[in-house]
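Starting off, we have a lone chain in the form predicted on its own, written out as structure tokens.
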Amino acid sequence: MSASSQTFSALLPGDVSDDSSKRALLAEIDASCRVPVLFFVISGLLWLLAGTALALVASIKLHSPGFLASWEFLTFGRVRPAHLNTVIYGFASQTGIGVTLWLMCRLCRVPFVAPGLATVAAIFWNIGLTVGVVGILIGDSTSIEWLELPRYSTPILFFSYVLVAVWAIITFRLRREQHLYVSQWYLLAAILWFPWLYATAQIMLLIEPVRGVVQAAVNWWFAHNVLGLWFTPIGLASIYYFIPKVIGRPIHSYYLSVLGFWSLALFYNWNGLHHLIGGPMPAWMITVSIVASVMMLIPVTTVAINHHMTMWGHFGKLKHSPTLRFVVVGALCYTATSLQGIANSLRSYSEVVHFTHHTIAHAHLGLYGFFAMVMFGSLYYIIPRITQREWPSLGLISLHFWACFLGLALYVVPLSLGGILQGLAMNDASVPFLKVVEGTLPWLKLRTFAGLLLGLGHVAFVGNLVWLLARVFGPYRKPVVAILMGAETAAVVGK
């Protein structure tokens, strides 16, 4: 039995109903989403492959500085920000938008409104990002972390995002389902928060730049909040949707979800300045940021309880559902990276891990371990429905999961521990700095190996997707709807 037939026949009670009109509506919604969602998703995965290649080059240069040293556009100072922006704005943002488009249509119970508008947005997004990444590689970077894209590329991205936001508002306004689900809260919040974050950072750092240490404060306010108020809401919305959908039971507690959402909205936007502990910043600003970081225990704990208790008694389904496997791992990583971030905000702990590879491990646990893994799981659910084809290879799905899971573990755990040792050594005046640098080499080489594993998983996923899309045009493949209907018929006959 193929991967998706196992998943679809056993784990999707929410999509198969005795009400034929409901099935017809869901099929119409999925069909209407096909072109714009696939455009964003495929574009995002292509940028993921490009970002993976750039990441490997940057990683190798950390322990072998002479690697590709004769190519000026591949120096570490250009490759690293190019990698960062291809992953953030190319892969993570585009797959996040693709998942958001599908979820909004499903939750609002309306077919895709103006698919041409979203497709145009995707085209302009990729044009702006391509111009920006090329600009970084030729030396036009702004040198502001997370905002390295040149000034001439960002208006294109912002125009594209405005089209997406307008589409989301129109879709929500035309919704047939009047009940607001937890996932919709998070999606709508992310859609409204991102332009505020991006526009404010662009104005205060590039258009009319503020002066002095305020630049650092704005930079870290944006860098931290783009994770917490853009990627995190989309990731949590996906978790809140797919775990109940796949296992066929409601979320554990509606009231916990309310508390988790509003406490995230209240406390997260104060985060970020704890990255400037020890810098020439007003003490009260750092203290407020630390307090807000510690208060993040409230949304993190409530979300973790909600997800865990919803899964209680259903962990056995992780064996059969690719969606559940990736999403649950992503949910666990969200809890882990949040707790790690809270620890990093404390002054005593920050004195050790600041300016070490521990911070790099923390960032990857959040953006990749949480968000990327949740997006992979979401796509394993969404793509068969909008293409009406099952995933062709269970082996490639397993390879994707285990390569990414092991690669993530080999990346995060050694660098986290190695970063602590690195920080302790740097704080010891008797240890020469060169000795500290030499001590990081084993961790950096292991980081490159972990990157190769992640790359293998990405290639497996994209290869499986290409295989699936090739079969979309083949009449010899039985559509997923037929498989589901056949399963229903067999169940009725069995009774």
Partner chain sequence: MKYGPLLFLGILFTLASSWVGLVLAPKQQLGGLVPNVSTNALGAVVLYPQARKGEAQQGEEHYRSLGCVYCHSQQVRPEGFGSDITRGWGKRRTVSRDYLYDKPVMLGTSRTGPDLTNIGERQSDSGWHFAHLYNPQITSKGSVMPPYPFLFQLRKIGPGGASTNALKLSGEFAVAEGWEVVPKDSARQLVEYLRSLKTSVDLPEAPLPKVQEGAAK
Contents of the next structure:
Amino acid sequence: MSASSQTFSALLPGDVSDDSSKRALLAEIDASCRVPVLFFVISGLLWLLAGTALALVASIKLHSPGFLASWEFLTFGRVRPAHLNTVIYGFASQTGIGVTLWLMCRLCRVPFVAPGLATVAAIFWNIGLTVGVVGILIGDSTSIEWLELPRYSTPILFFSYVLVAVWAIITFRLRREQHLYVSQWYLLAAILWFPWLYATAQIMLLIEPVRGVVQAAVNWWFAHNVLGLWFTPIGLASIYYFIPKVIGRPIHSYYLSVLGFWSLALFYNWNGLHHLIGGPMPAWMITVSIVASVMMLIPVTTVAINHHMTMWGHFGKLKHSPTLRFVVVGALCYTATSLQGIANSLRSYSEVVHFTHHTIAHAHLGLYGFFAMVMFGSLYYIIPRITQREWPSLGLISLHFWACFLGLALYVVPLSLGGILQGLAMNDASVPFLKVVEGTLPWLKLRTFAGLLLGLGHVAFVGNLVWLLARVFGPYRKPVVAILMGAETAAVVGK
Amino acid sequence: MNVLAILMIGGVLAVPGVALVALRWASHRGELNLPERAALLPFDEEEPVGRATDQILNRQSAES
Amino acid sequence: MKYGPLLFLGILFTLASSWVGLVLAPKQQLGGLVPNVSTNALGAVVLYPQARKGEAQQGEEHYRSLGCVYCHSQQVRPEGFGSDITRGWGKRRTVSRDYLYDKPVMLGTSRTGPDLTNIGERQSDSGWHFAHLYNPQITSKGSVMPPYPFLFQLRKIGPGGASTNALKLSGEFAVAEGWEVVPKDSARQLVEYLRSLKTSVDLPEAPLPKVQEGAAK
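Target state, the form predicted together with the partner chain; input state, the form predicted on its own:
Entire complex below, previous chain first.
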């Protein structure tokens, strides 16, 4: 501790360093998070690169089926689930856990307890996932969407998850701040919901499979809830923390956030079976899910109003804060993807877009536009604080942002439209199927291009991070401006 | 099918029941008195309300 | 402890509700489904559906392992909802019972390719399937379905002449003189599975449309 606080006070300019006791707590907490949080985050980002590469291969194959066609392990039906599982369980979950750990420590006001436990969890998570993804590529995929990781790999992941949950509960119990901020509710909920979802799905689908279409019910109860009860709460927790924190203004209405949380908790988990509209299930199951999906209007508008009203009058700060840029784009995408999701769950709309690329666009608007963007934003905030190093290149930050923003727009908007056209053509039985296929090609090619842009953004981000880390291990250099201070202080230093 | 019916009816009765009891109990303990203070939890004397953080993209101007 | 216990209860309680509603209830309602028993024209008892055996069962494993489900659904939506039935993907909608023995149930969420619920009825010619799997461009120019050359073996034609199951390849797909392409076991099993996919069986909950010649309005 003493060594790190010395480094830390060295970062502070003269006029505040005598005040070091005040900064001590945040600094101590941030420094204590360094190893475990970085471990999760860096592994997450490496999986992101792997997942992006797999995504590009899959995307190219979808318009040029001859691409890399002679290798069995790279066939579309394996690369696609390998992509999904690397980005979901590799990138999104691990980065999400990294951010969760840091937020928990900060909001509970306790330095990281048992960093060893969390680091061991991260190691096991990566082992389990590597085994699982290799398993998919060599043909052991379960072909159950979102649960493709073979049976022999998932217990390792689950074990690792249990360690994370134990850690979170310990931290929660040790908290020095008795009051709970809205972000903590979301995080605690995510941490308790996920193992329940995962265990149910594993047991009922892989270990002791239920018969017939009950599998489909469990499958979509799980798959939809992974989004709604695992990624969404982590993403919203980050938004609820970072928007106020960056602009220096408390959330617009605390009451609205309470309403938002409980309505999400009540309705979201009933949504899953709208993925089976028109399918071979008793009608009531699907109807219940459609009703619940429409009820999602409540949490979605509540959260949208709350975030927007908090930002009101502070949009100028978007220019200077990478965190705010990514997080605000993420928040907007959350609203957009939720509304799109509600539309998708209506029978008449689903009749057209179900089974088309529209769904893929929707999934990316949610997981990428909302979740990944919020995570990127959070990392821009967290990493300098836990490493006590600045981002070496502002140009790379801008490149990351614009590449991702453009890539996202070019991915989601055209493919959503293309999906609708595809669905309309498919529902017109007079259009031969191969004509439907042909009609999707321009959209799919554009998607590959958008994917390349996203990949460029990811490389820029990881490059910047590697550069920053090189400085952690390299000789200490006095930073130009201490970004760890508020804007005011930074402005003072600038003069 | 019968088990299902019992489960459903039982659920329909039990769910709001449990919720009511829990809410009463919680309000008795004062857990529902939401202090607006809770909205201030991300802030502290180190980084108080009113201080923006992370304004790093104007660093160029600071550097020059 | 502020809100702690309440939060904890609420978190568990909300998820428990849908766990009961969307996991346990479907299991209760559908877990006891049994095959339909009927008698055929000869008076013999017929069970539907039946568990797959032998090559078809092994083929299901290849279908799973190769991820065909990411482009092909196996569900026919009801008449009037989409064009599944008009496109000839099935004579009737599919119902829970059709999937009793699928391992796993691969309903699919994407129709980059056509629905395959009844491909066994639509296309029972193994030769067509072999050619299509070897390279979809042979049978369906412009398809985006990937070729599966690794399910086939390229080998020298033996002294006994070309094998009977060798693919008939011509034009741009032809292989060098004296060589032939034959399906491996995996291709044969996969095609047996595809040929086993058929649901045109009358069920009480999903009757086949009556063919009433002349009675049409």
